[in-house]
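This document opens with one chain alone, in structure tokens, the form predicted on its own.
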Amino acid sequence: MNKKDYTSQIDFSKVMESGDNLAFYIEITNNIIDYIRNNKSATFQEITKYVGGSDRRVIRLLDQLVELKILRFYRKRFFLRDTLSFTNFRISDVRCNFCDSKIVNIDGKLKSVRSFVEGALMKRPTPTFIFDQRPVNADTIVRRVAYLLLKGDAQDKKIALIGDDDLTCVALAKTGVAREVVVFDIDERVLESIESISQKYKLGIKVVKQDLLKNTPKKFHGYFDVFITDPTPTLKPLVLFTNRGLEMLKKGSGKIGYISLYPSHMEKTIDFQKVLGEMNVLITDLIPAFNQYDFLEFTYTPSDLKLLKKYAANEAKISFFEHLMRIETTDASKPIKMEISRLDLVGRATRRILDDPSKDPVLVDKQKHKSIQKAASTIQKLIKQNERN
């Protein structure tokens, strides 16, 4: 039995909300049956890590290979009915186990500062689609920073980070090492948590209210060494993120921005690498499936949290990942124009939580999150008044 054979069996409609990803899981349906022939067996977060797609997704489609016998599911692990193999190295054989394959280590000195991020986690904000927050890990926290520490790009510098739900900024400002650490949110909740942490622990963390569509205030441009930012992985998101950061950059070559994108849940798109060359900056580094995006029990059906039990009930969740790129500027970089709108940062999983608010534990509780009520009225009007026009 072939690929296609394998594709033509299956029903999409059971896998995606909507079918505008249609031919991207198609293929990751193939990514997912060539894996496991290479690596004789897998488990679903290793199939979320190193393959793709949306963990919601993938299981539904896992559940429907099984249910159609081309796999087989056994002692937590997916095997191939076929078991013919085309190698007798295994992918796992030749990934690094230690780093996980993220080129640096956070078991070592940095292991304290995880502990103590996995603390201030317990007081970071409830996520919520309306401003399009969906939280890295603690070890994708801590391996930031330790990538920074690695490049030499946190040591004595100034570093902005462009949105900060994941909090991030903690773990930097734990290690002591930078001269400044400012971070930049729309989200009152996010800052006020951020403050409040850097104040019990004296992390020197300041905090700046931004809605990025307006202008940054002045005495922050030109003024970092470092940013970071972790915008929708749309285009235009991506543009106003990095415009952003590059305005705040100190002028000349030699600054570096680190941003996320190639989600795993979409397709790749040669637009991101055309914007940043417009930008004139250099792409220095990109490391595959870096940023591990947390688990939220709220985005599960109850049918998938079924599915979770049934093929995952004691792993280690991931949604998805992104890559983590590294840029650096030249004496030609700057931002480039592009006509940004509100509506052009809504993204799918906002326009779907604003049709069932219920979906969104945050929009849920009316009376204690005003700021995002009130965020979330202003997008609904925008929607409705485009749809007019």
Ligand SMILES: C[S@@+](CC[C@H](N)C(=O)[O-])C[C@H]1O[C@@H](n2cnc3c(N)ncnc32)[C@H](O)[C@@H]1O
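No experiment lies behind these values; they were computed from the predicted model shown. Residue numbers count along the first chain shown, from 1. Throughout, rigid core stands for the largest set of C-alpha atoms superposing within 1.5 Å between the two forms. First, how it differs from the form predicted in complex with the ligand.
- With the core held fixed between the two forms, Ser54 has its Cα displaced by at least 2 Å.
- Taking the rigid core as fixed, one finds a CA shift for Phe44 of 2 Å or more between the two forms.
- Comparing the forms between the two forms, the C-alpha position of Ile33 differs by 2 angstroms or more, with the core used for superposition.
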Contents of the next structure:
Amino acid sequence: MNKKDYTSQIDFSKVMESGDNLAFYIEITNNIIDYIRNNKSATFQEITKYVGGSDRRVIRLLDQLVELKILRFYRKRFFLRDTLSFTNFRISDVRCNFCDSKIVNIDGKLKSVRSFVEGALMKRPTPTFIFDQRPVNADTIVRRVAYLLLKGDAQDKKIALIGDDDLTCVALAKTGVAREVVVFDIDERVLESIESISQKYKLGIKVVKQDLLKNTPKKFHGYFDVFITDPTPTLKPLVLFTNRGLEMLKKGSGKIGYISLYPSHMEKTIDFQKVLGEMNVLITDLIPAFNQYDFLEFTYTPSDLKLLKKYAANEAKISFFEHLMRIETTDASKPIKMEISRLDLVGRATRRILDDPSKDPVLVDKQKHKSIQKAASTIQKLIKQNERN
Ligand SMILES: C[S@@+](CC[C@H](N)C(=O)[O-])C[C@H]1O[C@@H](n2cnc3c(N)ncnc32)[C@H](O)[C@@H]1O
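Given the form predicted on its own above, what does the protein look like in the form predicted in complex with the ligand?
Full assembly next; the chain just shown is listed first.
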């Protein structure tokens, strides 16, 4: 769907006192149009609050947009005259009324998506520490999609999921608003379950078996508008997954990445920020504790379980939280160079289960999940080799 360029019609000298900031107000104009398109209508307050810009300049800009008959002002709300709409989801359908939009509303229009996800998760494969999998819960999956909708990052977009043991793709595709949803993952079980859900419910999700340490298919370079990833939250995995995301985004500014990081169970580090700086991406949003990771009973020892029962019997069971970060590309955004090997992706949890495979339910049965068994023995060999050197 081609969007019209409205900015060429605007006399920005009537909007701004001086010529500086022109690029910013061109962007604001486009964002106002997008915001109204994605929400069907908006008040002035909503626009200054959720789009940005100086209130005075924005009201002048809105006045021009009305005068130019691009917007219509009716009953205290601005409407787009061209009624092209990307979606039947309004931003207000997903905005939380109680916390000023920091967190989204998934009990409104997304309720049916929430119950669909609940059903789909029955087919989610048992997580394995071999690929450092720790899936999020159903609420988080739907909240992520709600957040993308809120920001206009799902509507009519080509979206790559770089690793998706969570099955975020299922909720995303279920809304029907994205142009394309493609999942890249190393774990065949994850891809098979996504494929079977997608086929059964005609969701149109594409899956690609991909070890991110190897090159991604050329045809996906410069292809996507948005990527979503949830890497192991240490430096090298973060760089690897984000690098892959950046190389697959369309060139130029304004493309979007969602990265889960700053886990509640690990010390915060400035290193993440430094590498993101080197990649020349803008951190636009960082939502604390947005991601809730499922409680996995098998990770608890019997004595820990007793403590849990004693001190947290009536609480929702969540293992840990991570922030959700949204980044935006600039004209200078690029993947960075860093030596990253298989062993750099191996965290403490993986080493622990390699020492005692009975702690990973996927490794217990040696006859099943051959690809995971194979990956485990490759990592074992690398660790031994490394210890010898
Ligand atoms: C790395 S896990 C992280 C899970 C959890 N969110 C965390 O932060 O601890 C996320 C996804 O990446 C996939 N993954 C792990 N290693 C990969 C690799 N080398 N190439 C492609 N996908 C990989 C996993 O299968 C999983 O679906």
